[in-house]
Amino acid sequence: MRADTVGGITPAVLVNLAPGEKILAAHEIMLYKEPQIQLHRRTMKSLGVNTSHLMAMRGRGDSEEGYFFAEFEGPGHVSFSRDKGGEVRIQHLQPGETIRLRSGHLMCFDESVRYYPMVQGQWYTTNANGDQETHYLFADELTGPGTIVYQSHGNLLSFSLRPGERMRTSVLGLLATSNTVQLAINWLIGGSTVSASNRGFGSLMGGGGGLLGAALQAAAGGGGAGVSSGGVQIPVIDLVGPGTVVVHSGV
């Protein structure tokens, strides 16, 4: 496919599909097609996601997940937006390379992309009543070949990490990373950091062996401890290279 992006302050993207290319957008994205475009529903259970994997995402709260995307199939052109303000990246991937991008920022894929929803990690916060509180990371894991358009919340910053190098951002501040990226859940608190597997607030799904791996997973199952120093406690993300790691300057 190719694909332009158009407009300013809420910006679009523009498809030119070849006769029979086909490519898959999030519900209800579209803005316009042209009346040769055919348009069709396709399962997640066709792209290789069972109905149990995606029960358990929306039981963990992902509403942005669905139970099909809505299929577009040329020749012709079909434009989407997100109807918000901020940057619209298209990019191709290469055979094998994978893109782990956050949910809710998905706009359209060619259909030779291998797609799959999951949760990339949890941390624990206990709340004024001393319940403790599970957060996820959800993700729409993404590979190549093909091209994946996606749309941020403000400006798009890119980094390539080397392997070992490493860099933080904020939870929210995250959007997309390799899937090569390792990554760790810890904690700013009253100015400090407090490791999550040392303290028992986070764990990190769906990144390999990574960083502080199999003491994460232990850390998740042995439920998350309240903070005891009073201080501000602040989420942020550790990541470790090698890879490409996205962020976002909105929320």
Second form
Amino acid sequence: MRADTVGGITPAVLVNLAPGEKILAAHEIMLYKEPQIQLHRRTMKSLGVNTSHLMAMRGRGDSEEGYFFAEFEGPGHVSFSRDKGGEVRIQHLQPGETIRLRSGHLMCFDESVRYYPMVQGQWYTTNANGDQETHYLFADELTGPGTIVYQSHGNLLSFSLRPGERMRTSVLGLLATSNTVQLAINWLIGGSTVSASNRGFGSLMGGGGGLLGAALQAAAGGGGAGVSSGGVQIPVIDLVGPGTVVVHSGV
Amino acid sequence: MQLEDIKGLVPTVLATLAPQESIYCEHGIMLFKDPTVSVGRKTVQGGGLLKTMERTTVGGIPFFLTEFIGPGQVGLSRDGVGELRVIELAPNEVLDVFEGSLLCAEAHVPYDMLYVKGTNRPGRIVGFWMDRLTGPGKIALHGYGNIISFTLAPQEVVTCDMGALLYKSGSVQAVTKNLPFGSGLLGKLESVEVLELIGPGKVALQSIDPRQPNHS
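The block above covers the form predicted alone; next, return the form predicted in complex with the partner chain.
Whole complex next, starting from this chain.
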């Protein structure tokens, strides 16, 4: 596909498809299309995402993964908009190159790109009633070859980490990482850091917090035993290179 | 009368009115005005009691429009991120503007309404209203997000999202349709509600659907 960004305030993406060329997009983000563009339904199953995995994702509450993608087949033009302000990035993935993109930001991708939804991390908070709440970092894993288009909230900032190089982002600020970047969600408590995940570095696919997770939650979010919190408690994401990290300025 | 686009993320139109010159707009979008500018009420007429009830209770269209009479300046804003267009309508040129997008029009521009029917599917029965304006005269519009303009040749068709239309020429037909989302019963149940615009004439789309509750 050939993709271009249209406009600056709430950019849309304009895709030009050759005859028989296909792209996939989230349901109902189409802005307009030419009549010769065909619309089909593409199930997650046909993309290699099994139903139990998808149901497990949806069972985690905040996941917005649908059961279908809309497939647009050329020739002609089709345009997409996510109805939000922010930058649109058109990225060409090399064969085998993988990006993990925060869920809800993907606009469209080539049929040749392998798609797999995943949980990249999780953390816990305690609400005013003292109940524990689990939060998940959902991501779309996309593997080349092919073109993908996604939109940030606000502006995009890209970093290229060397092997072993570290950086820290806010939980809401992280938009995408290479699959080579190791990720861990930690709590920043009064200047010190406490792990908020019981799996250490690496991506997660589900799994409850377990006893260790609960203990960490008690220590981190619960403001209780073992940790003299005193200050502000902020969940943060620690990232270790090598690879690319993309951060966005809005939420 | 002069209409000036005060550009920015949330643009404002600044109308400069000579003595006794006037514009009309929807109620509640005034940002500021000079003390010399007086405010009046313009009654929306047409279609009788039942039609009025339909457009006000179902469509959310106001009973009255607000009229500003010069001399002086008045600023109007739609409180949304987007672009603004000032259009000079030629004599007898008809422009249909999506509900909630008209900023103002010169007092002598005739105002009417047009209803585009929904697809009659459960939950999607209700269509939308458009403001119909006929030239000559100047009007100002607010497009949510970015504005993308086309000129359609006779019988040329563009299919767009229901909330994407900003304005169209009176000669352009707007028809709501259910675009099947794949085959079979599921394809019909999951069909995408779209708007088919058939030329000839001008069409402008906006990249934010203003009907979305958190659109900007």
